[in-house]
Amino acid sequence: MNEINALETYNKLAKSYSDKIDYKPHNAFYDRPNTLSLLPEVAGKHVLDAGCGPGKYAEILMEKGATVIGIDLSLRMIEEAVMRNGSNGEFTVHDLTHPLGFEDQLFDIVICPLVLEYIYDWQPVFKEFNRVLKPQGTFVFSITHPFSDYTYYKSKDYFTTEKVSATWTGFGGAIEVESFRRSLMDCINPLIENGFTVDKILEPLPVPEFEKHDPKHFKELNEFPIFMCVRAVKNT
């Protein structure tokens, strides 16, 4: 029930999706201005980028100031994230399932985009999260918008979690891709439940660059979210 294919899909993609990470409007121009919108000041902060994928957050927060350490559960997305960013920041494979190899109350800030969906089990993520932060320290990700999920997947049993599948076809060829649908409830309470304070709930219009590469998708985005972003902050 808990296994899918997250690490063979994304080993895949890391090419590609690295190539097309710049421009491509859903992560360009719809996830990250949203997400980022979220920080508080990074510079020189630590921050901890969980599931950072090809870099482009290090590298826009590196840029920005900010000291990051990236990790991610594909070898693959590691070498794109440090190709990207050359010998700024420090990227490392890491599975997000397991404890975090950090010193309690080491980050500032953790960001965790696009990430969650892949996970069963948010509890103990949460939990580490927390540990690695410092007191009143901001944890924020972005993850697809339970009720989008509920109606796209065609969803019988809205408070279950379940394995649900998606086939992309916005990164070269066909890929299918499974990830795991949630209850609001169901993303929410876990962070309640392990220390943090809900600061700001984020349901993101697209900024007007969208509209100029996509404007179907721009004008659906203006209608109802595919994406939700969440701010939180460590309880002291």
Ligand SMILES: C[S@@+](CC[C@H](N)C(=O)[O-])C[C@H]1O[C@@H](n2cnc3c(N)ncnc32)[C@H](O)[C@@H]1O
The other form holds:
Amino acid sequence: MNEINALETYNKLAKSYSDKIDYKPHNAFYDRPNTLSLLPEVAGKHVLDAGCGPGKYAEILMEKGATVIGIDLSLRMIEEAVMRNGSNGEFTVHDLTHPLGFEDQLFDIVICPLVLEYIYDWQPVFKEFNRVLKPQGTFVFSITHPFSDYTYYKSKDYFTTEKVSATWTGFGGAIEVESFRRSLMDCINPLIENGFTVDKILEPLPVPEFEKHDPKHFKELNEFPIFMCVRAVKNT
Ligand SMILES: C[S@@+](CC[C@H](N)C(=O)[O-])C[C@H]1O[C@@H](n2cnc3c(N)ncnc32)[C@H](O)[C@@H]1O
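Having seen the form predicted alone, I'd like the form predicted in complex with the named molecule now, please.
First the chain shown before, then all remaining chains and molecules of the complex.
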């Protein structure tokens, strides 16, 4: 029930995901500019990219002078991240539902864009992110918006976290992608319960370049959000 096919899915998607990630409108002109806007200055900072996928975020952050360690469930994604970033950064396979192999207070920043949907229980994950962050360290994540998910999946019970499934066609052939949908309070309270203060929530707008690539979704995203970006700060 609390198991989904994320590993198999992202191993299959890795190559086309990496090929498209630089310009795919929902990533390049919606998620990334908004999620990145929540980060403090990253130059000289030590960043954990949790669920790094093909390493696009890592690439951007390293260009800005950060040192980045990327971890991901999918070996194929890690291979793409290494191909993209060459000898820059460090990328290893790791399942975020297991404890992190890092010492306490190692990182200034943890980012986790578009990953948490694939994890049922966020409590141990946020506890680990809190442990590896320095005091006052920043945790930034993006997720699909809980209200958008509720509508999209035609859920009958808003309050119960449930396994859902969607057919994606944006990365080549059709592929069934399973994830977990949850309420707004179940997105935010695990932060507060694991030593974070919520600092800012963004219901993002697409940046103008989105319109050139996909005018229909540009209009829709200006009327209703499908992602939500959150910045939290580790309590001292
Ligand atoms: C939609 S992609 C996002 C990739 C990247 N963060 C980005 O925004 O470009 C989701 C990623 O989460 C990873 N993932 C899913 N479940 C995970 C888990 N339990 N532990 C680590 N990574 C996971 C997948 O393998 C995939 O690379």
